[in-house]
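Only one chain is included here, represented as structure tokens and corresponding to the form predicted alone.
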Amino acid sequence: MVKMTPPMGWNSWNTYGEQINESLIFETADALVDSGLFAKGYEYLVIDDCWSLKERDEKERLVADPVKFPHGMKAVADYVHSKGLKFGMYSCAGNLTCAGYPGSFEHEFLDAETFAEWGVDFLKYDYCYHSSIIHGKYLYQRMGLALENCGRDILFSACSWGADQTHEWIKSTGASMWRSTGDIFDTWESIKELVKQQNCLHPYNAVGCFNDMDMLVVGMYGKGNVGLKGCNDTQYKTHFSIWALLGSPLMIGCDVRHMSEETKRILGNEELILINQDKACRQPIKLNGFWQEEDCIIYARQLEHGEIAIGLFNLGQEATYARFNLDELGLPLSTGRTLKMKELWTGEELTVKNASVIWKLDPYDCAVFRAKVEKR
């Protein structure tokens, strides 16, 4: 599969871990549609680890846990498809999955065929218990080739956590998205750490093979499998904004059956989703800024039709000012051009004067603009 924009959807791991079952998946499919999130682009519903029995059957095939999924995975896929959604599942490049269930090592073609028969549209492929003598690029090439030959269009989500210099070889595997980080947790410290890991990886995010900064923790509030301390709504807003601006896949991790209104507002921000899904998929640039605090980060990204997305992010616990000059965006005063900017959370509009921007940011807060070039 060649995916032209970052995939969007929901994954079971962040909230539920091993506590998954058929009823939960049916209810989640209903909630994705009824909440309006599906209509905004969240199309994949993905079951993560812990869905199978601990052993394969006599034909070496994976078997869905009959207690958790009494009607089998084909029935689950059929229900998800009946809602208009696409169905995703999980396996691993090792002998075992991260939770100790059978992995797909040396069963790649058989498992790909099984997933195709069940109606799977998306495969998250993890990296636990993998061979220590076979390089990861070969393990992911195996499954990529198996999926391409299984008879069904299945999106390949490579989850090797950035290990073994993933960015250098992942495009050779057929993966449509690739994890560049370790696991996210529902804490501000985790979000901040993942953001700071991205500085050297921006050139490796492109059409057909998107840099996955891991699933969203928006709306978890410390509950669930990776809940830990939780975050506040301002932090969740900034978390979502960075993922959207940098072009990461947007995979929801909270319980969509019981979302707060603010969680719905954050996840459903159509202007941010449009930036994330911009068809040009151009590389973001990190601006140097002026008198910039260490925890104040400024990113810009050229969009199609000559517009620019600009994100100002305060990762620190004190209020600060984001400052930058337009010459960093190719618009010095000598061009006779400036920017007309719209902030995408408040709707506030401004035209930049004197080729410089100064914007106050509260602790953990952000401002994201869509900007148009116009004559001064």
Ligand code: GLA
Contents of the next structure:
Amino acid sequence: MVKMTPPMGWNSWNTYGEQINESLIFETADALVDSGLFAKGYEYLVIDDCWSLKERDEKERLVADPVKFPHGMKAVADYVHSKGLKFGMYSCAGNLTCAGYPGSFEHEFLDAETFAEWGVDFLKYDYCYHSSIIHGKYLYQRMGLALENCGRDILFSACSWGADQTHEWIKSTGASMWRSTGDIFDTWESIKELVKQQNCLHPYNAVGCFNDMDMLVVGMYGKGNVGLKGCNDTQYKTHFSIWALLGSPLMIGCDVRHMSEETKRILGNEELILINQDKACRQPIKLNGFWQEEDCIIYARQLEHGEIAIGLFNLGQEATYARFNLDELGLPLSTGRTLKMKELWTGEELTVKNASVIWKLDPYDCAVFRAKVEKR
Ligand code: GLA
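Mind pulling up the form predicted together with the ligand next to the form predicted alone we just looked at?
The next block holds the full complex; its first chain is the one shown before.
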């Protein structure tokens, strides 16, 4: 399967961990549709780790836990599909999954066939308990081939956390997305850390195989499996904006049955989603800016038709100014061109009069612009 823009959806891990079951999944499917998030592009509903029994059956097949999923996985897939959504599941390249359930090592083709029979459209494939003598690239190639041969279009979502130089070989495996960071937690420090980890990996984000910065924590407010301290709405807005602008898959991780108005507004920002889903899928760049505090980061990304997305992010706890020159975007004064910009959270519009832009940012806040090139 070749996916041309970053996948979008919801995943059970961040909020529920092991506490998953059929009714939760059904209610989540309903909520994704009723909240309007599905209509905005969040199409994959993914069940993460802890869905199976600890033993395979006599034919070596994975078995859904009958207490959590009393009607089996096919019934779950059918319900998810009946809402128009696509259905995702989880396995692991090792003997065991990260939470200690059976992994797919040496069962890759059988498991891919099982997933296909159940109607699975997406497989997240983790890296715990993997062989120490077989390189990760061979393990992911196996499952990539197994999925391509299973008779169903199943999106391959690799999750080796950037280990073993994943960026060097992942595109050979058929993966449509690959985890380029460690695990996210619902704290501001974790978000900042993942942004840092991502900084040298931008050149590897490409159409067909997207850098996955991990599931979103927007709207968790410290509740659930990776809840910890939680973040405030400004931090969630900035987190979402960075993931969107950098072209990461957007996988929601909160309880979508009970979202605050602000959570809905953040996850549902259509103009940010449009930037994330821009068909050109160009590499984002980090601008140097000038007189920049260390915690102030500026990213830009060329969009289709010569437009530019520009994000100014204050990761620090003090208000600051983001400052950059247009020549860093290919528009020195000598071109006779400038930018007409629209901020995508407030709708504010401006035309840049000088050679640079200076913009005040509150603590943890951001501004994201869609800019058009214009004659001065
Ligand atoms: C790893 C992954 C997480 C999640 C858990 C499940 O830590 O990186 O995203 O899937 O395993 O156990």
